[in-house]
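Just one chain is shown here, as structure tokens, and it is the form predicted alone.
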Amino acid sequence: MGSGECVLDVRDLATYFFTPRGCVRAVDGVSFSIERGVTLALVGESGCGKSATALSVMRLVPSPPGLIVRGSVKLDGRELLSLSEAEMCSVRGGDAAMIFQEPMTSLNPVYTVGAQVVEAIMAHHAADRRKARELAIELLHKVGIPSPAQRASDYPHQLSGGMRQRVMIAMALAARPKLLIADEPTTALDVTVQAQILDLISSLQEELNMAVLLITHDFGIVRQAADRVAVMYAGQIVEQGSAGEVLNSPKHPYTRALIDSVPVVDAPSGTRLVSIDGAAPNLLDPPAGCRFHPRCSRASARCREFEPELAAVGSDTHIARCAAGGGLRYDC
């Protein structure tokens, strides 16, 4: 686990989208932590704001229509949303990097991946472009790729999706960041290239002792990756908790509710998936009370009425709004 030395500190970010329907509140009162060497996973459906938190760490939400309405991001104790636009392009890449969804749409098509490593060296580095190729083809060689060398001459096109996301984590690693976000980097690969990416990113972490704040909607990563996770629903985080106390004693219902729909390999012929009822609500207009209570098969009026706050539920570090998911209940 980390060292108790905090990197990111977010608390009660708000990020909406005003829209000409109305204003999507995509991230509503968003709080957690991450310490050095530890890695959150952020995970929920897809649409429930877990993209739009990362954007707004990094302060990349497209404005308009998005704006951070309020809230901090604390960066190794730097306010990010007070700095200017100049200061946080020296943040994103330096202190901070971002791994996106798909390397294909974030590489340049028509720069060689070497050329593109290079420029994210010299961008954080006082190197000139020899030391900094030398350095580029230092990074591919870290990050697994064969014949480094000949690979910076390659275009984003002749290389597989595996290696150009491993190409997107040496840019990402090109200033030895102390916090990298990676949003869904497993995204259309393969188990197999999924599993290398993941030991690849956790074996740099350790080196580099960074924090890592991990988008995904897949448990199977969680398990694997996750030393804390912070579940969301509809914009807020509902449940949040060290690893091993979410996924093995969730109290959540809709986090219990997620993990039951994962199909089980070795389940019984026959065994039927489970679903969550309905459908995320339409964060232009969010039910009233509880968020997850139009499909919640435990919901009382009370749920119907009053929005629960996060409150500790059977330890100081694991917290959720409503306890039910563990046959419990406390009055929110």
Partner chain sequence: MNVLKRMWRLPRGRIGICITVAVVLVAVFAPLLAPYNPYDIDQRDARRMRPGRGHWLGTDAFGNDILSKLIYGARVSLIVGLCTGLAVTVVGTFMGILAGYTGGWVDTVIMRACDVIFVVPGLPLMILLANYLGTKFYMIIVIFTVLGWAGMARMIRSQVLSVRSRDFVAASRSIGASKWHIMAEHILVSVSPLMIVNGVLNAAGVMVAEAGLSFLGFGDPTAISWGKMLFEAQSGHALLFGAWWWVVPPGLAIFVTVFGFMMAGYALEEVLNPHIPRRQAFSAMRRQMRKFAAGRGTCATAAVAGGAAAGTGGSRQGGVTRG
Second form
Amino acid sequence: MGSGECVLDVRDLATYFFTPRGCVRAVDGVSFSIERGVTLALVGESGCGKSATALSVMRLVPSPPGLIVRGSVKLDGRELLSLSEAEMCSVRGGDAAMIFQEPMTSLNPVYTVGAQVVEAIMAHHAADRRKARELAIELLHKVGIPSPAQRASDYPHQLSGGMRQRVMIAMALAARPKLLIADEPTTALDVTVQAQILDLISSLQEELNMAVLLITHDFGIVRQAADRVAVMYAGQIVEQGSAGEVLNSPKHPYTRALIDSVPVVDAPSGTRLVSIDGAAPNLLDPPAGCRFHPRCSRASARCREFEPELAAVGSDTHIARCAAGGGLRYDC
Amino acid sequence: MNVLKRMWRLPRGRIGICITVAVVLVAVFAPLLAPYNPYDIDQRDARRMRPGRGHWLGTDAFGNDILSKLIYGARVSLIVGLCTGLAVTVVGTFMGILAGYTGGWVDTVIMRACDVIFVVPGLPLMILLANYLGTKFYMIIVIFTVLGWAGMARMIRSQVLSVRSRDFVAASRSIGASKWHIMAEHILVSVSPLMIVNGVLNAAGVMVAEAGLSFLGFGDPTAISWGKMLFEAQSGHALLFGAWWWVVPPGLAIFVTVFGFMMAGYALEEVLNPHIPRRQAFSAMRRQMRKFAAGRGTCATAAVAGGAAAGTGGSRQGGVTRG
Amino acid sequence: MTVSSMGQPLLDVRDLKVHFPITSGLFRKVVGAVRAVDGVSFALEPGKTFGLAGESGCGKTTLARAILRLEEPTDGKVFFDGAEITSMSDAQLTAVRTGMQMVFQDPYSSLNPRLNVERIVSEPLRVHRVGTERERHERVAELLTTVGLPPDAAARHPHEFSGGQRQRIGIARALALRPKLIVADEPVSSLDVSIRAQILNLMRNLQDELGIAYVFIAHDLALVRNMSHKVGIMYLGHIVETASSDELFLHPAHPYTLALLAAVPGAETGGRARERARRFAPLEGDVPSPACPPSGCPFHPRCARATEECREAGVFPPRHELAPGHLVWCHHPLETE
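Having seen the form predicted alone, please provide the structure of the form predicted in complex with the partner chain.
Full assembly next; the chain just shown is listed first.
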């Protein structure tokens, strides 16, 4: 675990999208913090607000229709939400960097990858172009690109998906950020390449002592790469704790069901999977009370009326948003 | 019907429908609406009369009532426009689907034919054909169709190529469906919005082209059309006499009709392809956002009326914060 | 194993090859070929599931489409229910196609957005002229109930449904002609995690009730193990290892299978094979292009155990039968304890 120095502190963040059909509460009161050297995984299904949370932290929510309606995002003690757009630009790619799911669309197809890394370096360091190019090749080497001097003059389409993601990481690391946000960084990649990229991210994290916000839907990745986990459902964090706590003794029925619904490679063939009935709620009109109650097998009348708060369950780092509180006991 | 209703909700759809319906009604009921017989030359010896009582839009050099000519002229413009639009749509769609879905030499032959039509200069060919085939208005329809199907075919073909690679076509093939079944069941319905919208816009374009051909004196000499009225105004030295009422009414009629068709066409496009973000929906969203940012609105009141879902486009600026 | 006791296999793929020509220049001269599928053989008994796993570009989707003759095979034979379908004319094929259907990966692209569910699900019935209009209508309602959708879904359009429901519609369409075989190409990979289990359980229930055999294609090894009776691991157009599902995952013998297992994230829950896999060096580099596959064993450039023998041009590694039904194509298979 990290040194305890808090890099990112998000408090009661809420981001709404104003669509013709109504107001979508994509992020609705999310709080978490990440210390130096720690990886927090934000887990959830599509539409749960995990990407919107990441974009809100970087203030990249498309506006309109998106709007950060309340909350605070502090990076190293500095409030990001009150910065001007120009100041924010120097934060993005500076102290906080982000990599995306699809590296092909994030790279500009008409420039060589070397030129794009040089651009990223020069945006934050007043270096001359030759120096920046040397630095770029060093960075490409660092992210594990073989013969980086030659690859630097390739165009993005000449590289494989894994290599492109490495280039994205090189660009993100150009200014030695304190916070790296990785939004589904390996979803578009093959499983063997995914393992390489995850290894790369964690070794770079160790070297630069970064805080990492890892956004994913895959509990396998969480198990492998995360120190702490926050599970999101319908715009809210429903459970948060250390990776071991959440994965091994989930306290929220949703977390529990999500983990059990995914087949595990070590389980024998034909193992029955637990399925969660229904589909994620429409955030235009989320259900009253606990947002998970329509799909929850343990829902009581109380769950339909009262919205539960996040409360400590078991240890003091483990919190869950369930009316049953810490009282949820599982047989195993 | 549903489509018309949804078009009516859009301002441009309403304008388009109103104008189109009005022009059609005028054309259909021309004999009832026209105060005089426009073919009746030398009416009561009233040549070159200014607009006024009796002749609201004046008379031309032969004494024909301009208003009556204008009303009858709607018939030719509409018939030529609609018939050509229909013919171009049918021929172009058929050729486009055949070329796009069949591929191979069929595709090559059809596309090379399109290329030939594209590189041939249109206007001289039209004039040439008009001279050979005669200038009866149905011949004009044939000429416009021959020159017009290629653009439609090309557009439909490119759409077919993208639809063809979709999984539902593979699904249909995997159940043993024949080529003709797939073209009719899947390809045609997929290209139909493009087909209808472009058919309507094509009709508008043909109306302008027909006016142009008539203006040059290659229109049907026996029928009154708005283009021919302009031609007569030109040959009768309207500007020399300062006879604006010879020029303005037919010009305005062409403009308004084509404008109406275009508006209807664009509205149709918006209704049939709901993925195009709606501008007014965005502005309503912006208003709601500003209200929210000012602390006046609540999420419940922020619900904006409007049917179609808008995309989440827009500029990538930082969000406005209330703090 | 049960291979011989079941008698004739439902699907028998023998040395199937699908090559796509690479053309260049004005006259489309053929300058090479992408060997998407390059000699694949396997057999599938009625009511069982054959799982195909591999990374993108390994040819698993092309293989699926070639089995249904959506791609024309370059060479090799496919027998379905005893009849050779690779040499059939289109007309003969139409009759066979009632017995084999496909479920697609992308439930958005595989349903025509302009047709309503009734038309989509009844399409196979209409193409094969099954029943009257009324009977087809009743069959559609029955099929929708089978896949867990309300019968009133028939009048609605695909965009009104979520991804999971759309995939149910796709399955209903595949079931319409009571097929014996369904080829499912990544049927859940575009669905949300909590929805996947619903679809997988539905597929398994259908197998139990209707005796349908599946060719189940996925890149997720856990999914393949869970759903399949037999598994084939594909690499660059070849099946490099095949065995019954648990056998393959407990005793992987091909270095590539082991590397794939090692790469599955979330190592804490490792079984014995995974323990071994993690000791093994992680896989480096990317999958080579199938347009110019490495000579010899296609896996040798990434393999830690590769020797001169493996690099030898033109020689594909020999087949070893390690246990009944457990085949591996490798010069140096890992010993299974």
